[in-house]
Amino acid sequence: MPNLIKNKSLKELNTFGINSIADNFYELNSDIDIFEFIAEIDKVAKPIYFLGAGANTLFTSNFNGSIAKINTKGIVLKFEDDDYLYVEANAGVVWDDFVSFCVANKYYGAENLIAIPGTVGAAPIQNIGAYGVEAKDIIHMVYYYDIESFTLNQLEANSCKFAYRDSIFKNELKDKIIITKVLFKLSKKPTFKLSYGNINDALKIKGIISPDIFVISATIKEIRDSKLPNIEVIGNAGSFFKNPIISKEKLEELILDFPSIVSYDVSDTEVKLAAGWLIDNAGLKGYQIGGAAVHQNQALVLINKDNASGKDVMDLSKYIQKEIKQIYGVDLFPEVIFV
């Protein structure tokens, strides 16, 4: 059984830098640790929360239960065919390390997802995404332990019920499994997606007409760094809210009052609104509750400005949700998981 640490501070283990204390803390550094933890799980104080990099987690108070941190490492090319390379990464691998590995080896498909904080094991749960690419686009298989049956299982990507920042792991399988590894399917040929956001504009400014994978990943990282505060400098979880999806009829109503509203087509009948624009247009940049604030330059990011508590951040998010609903008649939902 992995070592138990009592009354563990989680401040350095979540990107918000919230000073929450866990009654019980376990580090799972290997497959054997995970196996032994599940074998003895009846003896572990409940509830149990499995923690990766803490990049999408808001601790709203001290945690009266057990935190199990997944630290398993390792990336390996498992096999390949004429068109694709199949790369397996352990759940505890830092996501950006995985993307950097793919870029360095010219394994195409993951480059737009560079510089997203988190771990490989969290990627399928949240179906993370950025700049027109989502994790589901490159995931081939997810491997996991079923806690109740004590068996190792796998799910192909098309069975994971991936949706916008959603998956089967956030719903039917929530609290029932531990993701151990993910098998990714990367292309041997360039399949660049450059139309989202201002990637093309940034490349034009650099005078680059035919970018390679190294230039594209570096450019996207530069764009992200210019828009999002560095978690090493100020506590945050990146984009706090999902971009809401509404009907085109609702959009037409909103345009009457808000002609400059930002939207993107999702289907013939739906559009995705830019949550950051909604919050910014509502005049909430810089708004503060306790030690938590809306970032002055990026309205989609909530920050730990002044020794915020988890409750400060939660109260701020609820206030924003209330204001957005009142102004636009649109519901905002957090990407961040409240614990």
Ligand code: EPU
The other form holds:
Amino acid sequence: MPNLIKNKSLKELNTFGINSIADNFYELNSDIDIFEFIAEIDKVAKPIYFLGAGANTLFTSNFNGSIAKINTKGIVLKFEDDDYLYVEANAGVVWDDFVSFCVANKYYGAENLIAIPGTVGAAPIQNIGAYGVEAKDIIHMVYYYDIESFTLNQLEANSCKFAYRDSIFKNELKDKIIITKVLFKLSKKPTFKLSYGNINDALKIKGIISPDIFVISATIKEIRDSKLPNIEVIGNAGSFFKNPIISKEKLEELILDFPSIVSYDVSDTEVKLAAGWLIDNAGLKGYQIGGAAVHQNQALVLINKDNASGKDVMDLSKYIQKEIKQIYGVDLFPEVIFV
Ligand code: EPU
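Switching forms now, from the form predicted on its own to the form predicted together with the named molecule, please provide the structure.
Below is the entire complex, every chain and molecule, led by the chain shown above.
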């Protein structure tokens, strides 16, 4: 059984940098640690929260239960066919290390997801995404322990109910499983997606006509860095809310009052609104409650400006939700998980 650490500060273990104290803390560094932890789970103080990089978690107060940090490492090319390479990574692998591995070896498909904070095991839960690509586009299989039945299971990507920042792991399987490994399917041939946002423009400015995987990943990283605050410098968890999906009818009403509102088609009947625009246009950039603030450059990002408590961030998020509902009649839902 992995060592138990009492009264552990989680400040370095969540990208918001919130100084929450966990009553009990375990680090699961190997498959054996995970196996033993589940085998003896009856003895572990509840509730249990499995933590990756803490890149999408808001600790709202001290944690009166057990935190189990998944820290298993290892990336391996399992097999290949004529068109694809199948790469397996353990849940604790840092997401960007996995992307860098793919880029360095010219395994195509992961490059747009460069520099996203988090771990491989958390990626399917949230179906992380950026610049026109989502984790679901490259996930082949997810392996997990079912905690109750103590069995090792696997789910093919098309059974994971992947949707925009959503999956079966956030719903039906929530609190019932631990993801141990993910098998990814990368392409042997370039499959670049450059039409999202300003990727093409950024490449044009550099005078690059036929970019390779190295130029594309570097360019996307530059675009990210110009918009999102560096978690090493300012605590944050990327986008705090999901971009809300509304009907086209509702959009038409909104356009009458807000002609410059930003939206993207998602189906014949629905659009996704840019929550960052909604918050920005509501005049909330820089708005602060306690030590938590709305980021000046990207209003969808809430930051730990000055020793924020988890409650400060939560209060700020509730205030924003209330204002956005009042101004636009639109509900915002957090992408970040409140613990
Ligand atoms: N905008 C504003 N003001 C702001 C922020 C944004 O007007 O303060 C406008 C922008 O000008 C743009 C639109 O809103 O027209 C969208 O902004 P942006 O391109 O920055 O993307 P986003 O919708 O805010 C989403 C993802 C990000 C991902 C980027 C790029 C969600 C919740 N967020 O952000 O993912 O990196 O697109 O693909 O879907 C994350 O999930 O943590 C994350 C960072």
